[in-house]
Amino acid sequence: MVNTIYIEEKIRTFDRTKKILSKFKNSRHIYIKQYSEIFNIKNQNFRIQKSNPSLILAFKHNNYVLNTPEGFGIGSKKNYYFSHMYNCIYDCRYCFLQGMYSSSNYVLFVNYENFLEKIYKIIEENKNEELTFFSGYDCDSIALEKITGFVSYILPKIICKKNSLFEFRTKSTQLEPFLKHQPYDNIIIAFSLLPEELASKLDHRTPSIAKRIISIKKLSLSGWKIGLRFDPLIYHENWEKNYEKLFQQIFLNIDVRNIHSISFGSLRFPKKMFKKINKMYPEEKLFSYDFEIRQNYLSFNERLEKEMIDFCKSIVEKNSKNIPVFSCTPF
């Protein structure tokens, strides 16, 4: 439940505005002149406002679709990221998030329409490049959808586009955008997974791995391309057996022929987030772990990381040779 929201003036009218307020009932109302007023406040406690976030609509006037990050990708020459959302409502304890932002309120962009002519603007200029556009960089892509209605909006109006891909990343378990649409060879439903042993521990307030699963499999049947997205990669005690069990889980319950591909990248963090989050959870045993620091990121060591994926590469070569393989890694 949220208790607050603020709204900025300049979509105070808008539609799309009204009916987002419309879906919460009891919720305080306050409005602002620019989101930053509220968002950009110096010490805030991250940590705190996470038990009891709020809420801020607002339009975005910039940068709708952004250059992913070095090492980003699957497969295309181009690679773009959008973000409607800042923040998640998840609370997964690795997340970058938590070290780039000093709030955890929820910030809204309602101007999607924006994000569209950008996205359209962009494969008109590169006509003849192969592109991809990832959704859920800065957010879940899907976790927040029935109060959004994002992809709701946005996935009929860029299925036509056959020289783009669209991935809409998610650990959420709301499939009703996707189901309501016959499936489409442009967009791809890419699942961040974890060995349960660690979801549990690590992936708080979000759908169990065996939740996830159950998803994975319906959008399958249904024909949709699924994307397996083990990013992180976390070494942890008996961690080969773990994510052996994983991927049997995985390839038990979904037909390895709708699997679009499978993305590898080891735990990570920029050096000053890895500081900030670390002081925020100074007992948490994941950090603790002795990270040495490659181009200014803080990560397992280069062996480690390369026995990690090489051993999970080697369990998809048994269950299927066909499904194409990533590493998602900035080094």
Contents of the next structure:
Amino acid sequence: MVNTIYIEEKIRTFDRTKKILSKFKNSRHIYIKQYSEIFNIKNQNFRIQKSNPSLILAFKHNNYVLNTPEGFGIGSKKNYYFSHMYNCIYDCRYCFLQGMYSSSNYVLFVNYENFLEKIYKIIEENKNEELTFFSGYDCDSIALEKITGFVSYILPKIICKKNSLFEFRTKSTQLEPFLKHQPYDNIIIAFSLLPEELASKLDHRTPSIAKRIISIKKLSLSGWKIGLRFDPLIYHENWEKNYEKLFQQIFLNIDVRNIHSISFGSLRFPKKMFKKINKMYPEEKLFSYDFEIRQNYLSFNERLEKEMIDFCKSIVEKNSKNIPVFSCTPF
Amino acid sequence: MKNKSKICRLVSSIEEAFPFINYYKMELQKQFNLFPIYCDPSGENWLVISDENKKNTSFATIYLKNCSESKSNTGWINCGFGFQEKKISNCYLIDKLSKANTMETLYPSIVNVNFFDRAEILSVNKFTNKDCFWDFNSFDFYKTVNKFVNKELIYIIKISINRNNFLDNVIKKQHMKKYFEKIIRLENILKKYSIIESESISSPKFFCQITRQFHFTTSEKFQLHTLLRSWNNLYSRNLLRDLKKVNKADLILKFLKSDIKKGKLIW
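Instead of the form predicted on its own shown above, give the structure for the form predicted together with the partner chain, please.
Then the entire complex follows, led off by the chain already shown.
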């Protein structure tokens, strides 16, 4: 339950603002000049806020669509991401957002039209190129859909864009915006997955892996293209056994013909971010591991990373040779 | 070792202080004579009485911080009265603070508190007939305290009374009594946050025993602190037994580093 909603004066009269506010009958509304007054200030405790985040409704003025970091993609030469929200309702211990923002309050940008305009502009400027747009980089794309209605707004407007792929990355099982429509080949619904043994310890407040797999099954049966994202791959005792079990669960339930792609990403933290997160959760075992420092990132050692990716790829290949597999790493 | 909470309170008068002094069995700390400072026997609850003077608010707050040796894990409360034209009184948790003259605005963070009515307040320099909820000290208190603790560790509680009762100590006493139980409930939430914040600054298990037994330089102590944090998360055995054959700080650090390197992530 959101107890406090901060609202930028500028968007006070927007219909979308009013609609969102109508969903929170008992919340306290506080009007502010700009979201940064609440969100960007120092001396706030991300961990305490995370136990009951406030919602900040804001207007985004620029940077609607950005280039993805190097190494992030699923085949297209040009990759972009857009975030209608900052922060996430889930609380995954390895998430980089914990180290990136000083606040865990949710910022929701209500001017969705500007995001769409920019997407159209980029498509227009790159008519002959294959593009991929990712949603779900600074937030979970779908988890707060009942409040935001972002996917419901944008989906019908992007399904016709033939040279562009759109990936909605999520851990959520809220599928309504997709199930309401017929499937389109340029839309991928990508699920982040971990072995259940890890998810139960590290993915706090998320749907269980079993529930996520049921959702994937439902979507794939309706014909939607599915992305399976094993990002991050996390080394742990019995990792081979646990990842193998996870793949078995997946391939037992999902028709491989509807899997658009699989990608693997290694666990990595920029050094500064790691320090901040580690300080926030000093009792967390994951951060006590003796990580290697490579190019200013903390990660598992290179050999181990490769071993994990190769192992997982080999299981995928055993089940199907036709699924495109990608690695998302900054190195 | 169990982490403890610490709460510091700033009030403007003895009427506001009295319920806290009574509840926590606080005693006047006579060694501190700039402002009256009270503390309970556990050393976890502190209180300073400033007056309504704006300058005194900041001085008294900093003075209490120093006297109580407060760190970044201390919770801070400013409890007192706000004034208004209305005659009906209520107890509010303040979530928006503005300063008269500059109209600078601050937003205290309220996390997990849904049993308190909330309000915004204007901090003024002198008695005013303005038709709003106002006080003298909350803005300066918040601004001062937020320099040394996170905003989740600061609460401003204001009981609204009619401005004509500005000097009526009987009414003030009655209202403090009326809302005190609710205030204590809020303090208990703040205590939990103080404990969470303590986790990141408290010494890890074995730290005190090891530094008592062996000489560590300041930088070695810092390393020991970090390494012990990791070691304790990876292993549950008694480290002191392992260190029986090791007798120097650098060897202890070497041992910890090598043990952490071997550590496995088992959940």
